[in-house]
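A single chain, nothing else alongside it, follows as structure tokens in the form predicted on its own.
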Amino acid sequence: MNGLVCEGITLRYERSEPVISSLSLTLEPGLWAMVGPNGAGKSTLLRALAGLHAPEAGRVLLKGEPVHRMAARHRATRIAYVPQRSSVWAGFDVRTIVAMGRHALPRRDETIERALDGVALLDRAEEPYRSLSVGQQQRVTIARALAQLDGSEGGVLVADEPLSAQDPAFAARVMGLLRGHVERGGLVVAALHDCTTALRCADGGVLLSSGGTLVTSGPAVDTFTPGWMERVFGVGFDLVRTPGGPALLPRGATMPL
């Protein structure tokens, strides 16, 4: 098994109720979209998949090895994490931030250049990271993860809302970069709010409900259906066929022109 396996994991923060309880899940190489309402535990589960949150019970395995027990440098050669919000505060320039993705690996300038070019920020490489917009900062973080996994065989990229600050053009570009990693044999797990993007772009889907319960997982076309979505979000959905592909629309979301 070259993907990630969750074996009955329970996740909680100190003195809190469990965020995720007894969850079992298998994620094979491909692009997986994780969808669920606010507070469903998506971010916590993603951190556990990346080895950054140790389960209270159960295990997360990558090729049979518990990820939270891996040495940090070893894990960094196999798993990259893109947080929902930037945690960089020092006065680094853009190129330095991306180069940090190679801290556990030999530095390769061509890898860093390629990652910057991929997110259309090569011309901003020498600028202070803090001078960029939120969306541009998010793209720097994605570039850092791609640089980190460059050359890895079956590397895992875990991304928490990687499209949240992107305009439509860059959202499409980012999804193309994630798809490119998959085509090189990798695994991507990304939390998404846009159900239509999840349905159209993902190979597999993970659907969580409030309380951190896994409702269903499997092929995206079988996971992101009007029936499952209504069960999770409590609102009806329509599956609409468009020239660009299927679209999932919550009822009442459209207005007459």
Second form
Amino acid sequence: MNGLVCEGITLRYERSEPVISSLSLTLEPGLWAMVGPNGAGKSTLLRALAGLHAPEAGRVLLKGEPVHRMAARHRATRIAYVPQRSSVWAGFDVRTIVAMGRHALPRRDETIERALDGVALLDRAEEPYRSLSVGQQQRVTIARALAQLDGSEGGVLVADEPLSAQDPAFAARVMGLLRGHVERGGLVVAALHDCTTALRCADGGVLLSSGGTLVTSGPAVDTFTPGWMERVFGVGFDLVRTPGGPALLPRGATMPL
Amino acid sequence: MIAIALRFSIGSEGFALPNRADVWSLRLTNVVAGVSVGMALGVAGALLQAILRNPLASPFLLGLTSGAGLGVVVATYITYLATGAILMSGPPVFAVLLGSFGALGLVYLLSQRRGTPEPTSLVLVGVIVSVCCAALTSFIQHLMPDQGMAVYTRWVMGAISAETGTVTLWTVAGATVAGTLWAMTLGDDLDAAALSDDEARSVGVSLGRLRAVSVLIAGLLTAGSVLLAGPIAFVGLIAPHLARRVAGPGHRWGICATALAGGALVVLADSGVAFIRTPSGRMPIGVLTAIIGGPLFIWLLRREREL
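Alongside the form predicted on its own that was just displayed, please also present the structure of the form predicted in complex with its partner chain.
Below is the whole assembly, all chains and molecules, this chain first.
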């Protein structure tokens, strides 16, 4: 079994209420979208899936191995992580940051070139990372994660809002890159705030409600429905057919015409 | 850098080359001590700046210097109580070592979170331990006659003394080279540690172990330098910045460059104090490094805007 399995995990930051309580979830290889209101615990759950947050109870297993117990170098060969906001302290250039994805792996220049080309930043490779815009920095981080997983068929990519700073064209491009990883046999789990993107692009969906409860998970078409969405967000949703595919639109936010 | 260091050091103490063997050996002692002290402070500074992700981190942040200072006054005071006299010779080795490792150990233990030193706690605990040691130092100074103050005052400004025992000198110099090489092997990990904690871990850095090892190496290097020359200001802060201008942000060669820059700085400063004669004897080297280092740092800061 190649997927990620959560067995009754409870996640908590020191001396506070649990963010997630006894959550069980199985993610098969494929593209999974995680959706839920602000503060529902998506980021914490993703950190646990990436082995970066040790559960207080339960375990997250990858091929039967608890991810938070793996040695960092070993885990890096199987799981890559894209945080919501990346930060780099020193004045490294873009290429060096992407190459850090190969920290625990043999460095291959063509892998790094391909990853940079994938996010359309090959021409900025020699510039300091910190001189880039937030959206470009986010793409550098995605390129680093993809470089890290290059050659690891079945590797896991955990991404926290990878589209948050992307314009529509780059959002589509990034989703294409994630899809490419899935087609090579990988597993992607990404928190997304755009329900339509989640519905159209993902194979599977995970819906969390505030308080960190798992509302439902399963095939994306069965998860991102007006009924479930209303239950999680407390506003009505319309499922609309458009020439580009189905769209899930919230009702509350529209201006009266 | 090596060339600069050697040239200036040989030209020091009057501009003539020495023509007697014993003078050569005295100068060799000075040069070895200076290079070792500068390397140690520079590399320790580079390690701490990397793991704390703070361009203002310096080796003295670890509380070790104030601890050593406390060791010096306590030893002076105990000698005074026992013999009724203040010994004006250099501070005893064991007092410096006990003081520095005591303070380092305290800072290391108190800044632990989940088994590893945590950056923010490390800075705060380091400052607090330093302040406490300094306060105790002042208190003990008050219990002694004025010459007791003088011993500490001379020590605290730093000096590269030709009186250092040969064994101590070569042991510390050897340990400094070993520590520098060890730090260089951590280069790739230190580079990746420039990422946020989660990202560094996710690309395969054992962050806890890296921090613990770095603090340990930095502590040992600094203790060695304090043993040879007392606390010398600014070298540990500036050498990494100078090196970064030459070698870029990468740590493997950055640490090598920092060691060279630090060594050169201290030997230059030592040549300076040997050259500038004041009526009361040699000026303490720490005074010179601070006078030159302060403006130099401001200049770097303005040149780079972002350090």
